[in-house]
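Next up is one chain by itself, shown in structure tokens, the form predicted on its own.
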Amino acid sequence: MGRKKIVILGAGYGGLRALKKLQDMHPDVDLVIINRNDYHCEATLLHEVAAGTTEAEGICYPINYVIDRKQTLFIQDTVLGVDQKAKKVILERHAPLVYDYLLIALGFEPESFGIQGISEYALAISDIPSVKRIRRHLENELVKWREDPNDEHLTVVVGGAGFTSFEFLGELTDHLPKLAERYHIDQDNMHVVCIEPTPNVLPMFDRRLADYGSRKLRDRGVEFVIGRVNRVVPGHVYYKNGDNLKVIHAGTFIWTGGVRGSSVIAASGFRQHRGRVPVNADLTVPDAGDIMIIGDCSAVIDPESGQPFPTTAQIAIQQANYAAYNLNALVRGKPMKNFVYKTKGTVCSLGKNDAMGQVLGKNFKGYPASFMKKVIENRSLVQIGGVETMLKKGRFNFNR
């Protein structure tokens, strides 16, 4: 008989810290993981190349840094599906491969709740060409003033009040003067927009930290409505509040309200709601002993809440560290364990040198929240590409 196959899908936060862990642990198997890029990008940090101030090589990093060729093949493909009778992923461009063992560690996409117009006008946040789409889009949009004084043109509007959005809105606003003077436009005909159903933005906050978030917004010009998003059309965004339907000029409409785990989950046939699976204690797929899901696309109860853990960097790099250890058990037969988490806390960037965050049980805002988030960035670069990588790509700037 061959040796065993462990096949990771995904090189995001879980799937390539899964496969460092795995590595080292050096198991008698074969290690395969498969992603359609060559390079892995740090998702958290895709809003400062959408609002322009980061360039896209620098969240970013080639898999190869990661991966040992004496334990591991790379296959960079898109992957279309899994086939659980046959033990097989299906490939775009390959032949499917057969698996032992597979750990599913697949990203997230953005998420329409059906809203007419959101998957075709839309711009998201979601990987790297799409942040790219949306930088190319809004300095587009600056371009055509200058030859249609339209205010349209210079209006952006973001659908949601979460995370991602204001993380965006923070890097914008920041980066606002700059584009004003190098398009030569008067920065106060520029208009931000921000479409959020209720009042209480960033429920994951203190209150006290998430009034800070907002009060910093819009002193900075961002102007707050409280509707759900209807309809979008090209330079119009339709929003409700209440019964009465309202409507605001836009050339520019981001979506941020909310996402949900890769299509593969639904293609696959899992027992899902919104691309996640509900996984057992031990990460494995009900009935399906011989796969675990992490991240994005797998779903895990909180106690105390009773509902899921919101998809962050922070549970899937915790996720990975149990998956690894726990496919490594299913192949040396031992017991494995169950996953529990431990929040370290959040931390919500506002721009350059400004940001609000909740870690182990205090507030912090300001300066010293901004750096504690880069901080984070540059351990989260350690845990997974090493420390060569995160010299390479780490955040070193904590000038005021």
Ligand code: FAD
Given for the second form:
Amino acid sequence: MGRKKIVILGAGYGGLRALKKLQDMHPDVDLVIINRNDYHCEATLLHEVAAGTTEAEGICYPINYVIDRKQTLFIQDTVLGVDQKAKKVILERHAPLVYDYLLIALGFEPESFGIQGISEYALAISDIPSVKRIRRHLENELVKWREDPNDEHLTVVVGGAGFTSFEFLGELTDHLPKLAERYHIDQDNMHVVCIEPTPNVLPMFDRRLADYGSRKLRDRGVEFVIGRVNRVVPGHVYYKNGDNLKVIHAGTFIWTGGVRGSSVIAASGFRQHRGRVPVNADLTVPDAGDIMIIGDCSAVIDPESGQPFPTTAQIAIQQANYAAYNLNALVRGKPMKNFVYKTKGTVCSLGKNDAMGQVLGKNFKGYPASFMKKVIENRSLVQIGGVETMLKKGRFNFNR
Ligand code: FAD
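Any chance you could show the form predicted in complex with the ligand after that form predicted on its own?
Next comes the full complex, this chain leading.
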């Protein structure tokens, strides 16, 4: 019998962490990891590149930092689908790749919920090209305003008032004074609007923290509007408040209203909802014991709420630890472990030195929360890239 092959799809938080753990276990198998790009991107920091406060290189590092060439082959390609019957991964540029065991960790895509114009005209915070586009677009609008002083060019609308929206708005409003100065614009002329269907922003946080976050953003000039985005066309965002259809004229519209799992999941015939597969307790796919799914493509039910846990890097990394253990167990014919999620809390940044969140059951806000956020980011760099990567890419700007 030939050597078995474990194939990992996606080198984000889940995929790369699982590879690192597997390599440490030295299983007697061939390891292959496939990713669209040759770099790993810290997706939790994408909003900073979008706002223009961090360069893309600052939140990425080469996948090669993690790969042990003696054990692992890296293939840079786009996954198109999985042929479960033939046990093959279908790739854009390479021949189909046969696997014995498959770990899918392909992450998220923006979810338009079928709202007209979102897919075509909205900007989204989803990967490096998308956030570079946002930054370019925002700055181009400021340039255009100097030639055509139409308020539309100075109006930024963000659809959704969840975690990503708050992190982006925090970063953007922190950076606005610099942008205004660079493009010779009076900051008071700039208009930043956040649209959300209910006044209940940031539902995952304690109300006092959510109120702190929205107060901070309001103080920096963000206008919160209650409404449901209804349609988007270039330069116009239509939203509904009750039966009233209203419109905002805006040169920039950024959609943060929701994400779904990779479209590869539906294309591969998995039983899924919004690109997420409800996985077994050991992270295998029901009726496919040779396939595990983790991260934003998986759905794990929170026994307390009966709802799937929110998709986060935190859960993806914890699942990766179990997936590595279970893949190694499968290869060796040993029993697998059931995944148990231990939440360590969540911190939402609100710009350079401000944040709010809950860690180990305690509420934090302001500078202490921001300090904690940087520690969390450095920890995830160590967990995936190792100490050297953390020293190269870590966040050490702890000064106020
Ligand atoms: P990802 O980390 O997204 O990795 C997926 C990988 O697959 C990527 O490398 C991608 O290039 C690759 N890929 C995708 N499709 C293909 C394909 N077809 N072919 C080949 N390769 C492909 N979570 C937290 O825990 N804390 C936070 O503070 C936090 N903040 C966030 C802030 C923002 C702005 C955003 C957008 C998200 C944030 N999240 C946060 C959520 C977190 O980023 C995701 O839950 C996490 O990235 C999911 O990890 P993953 O391993 O499933 O996928």
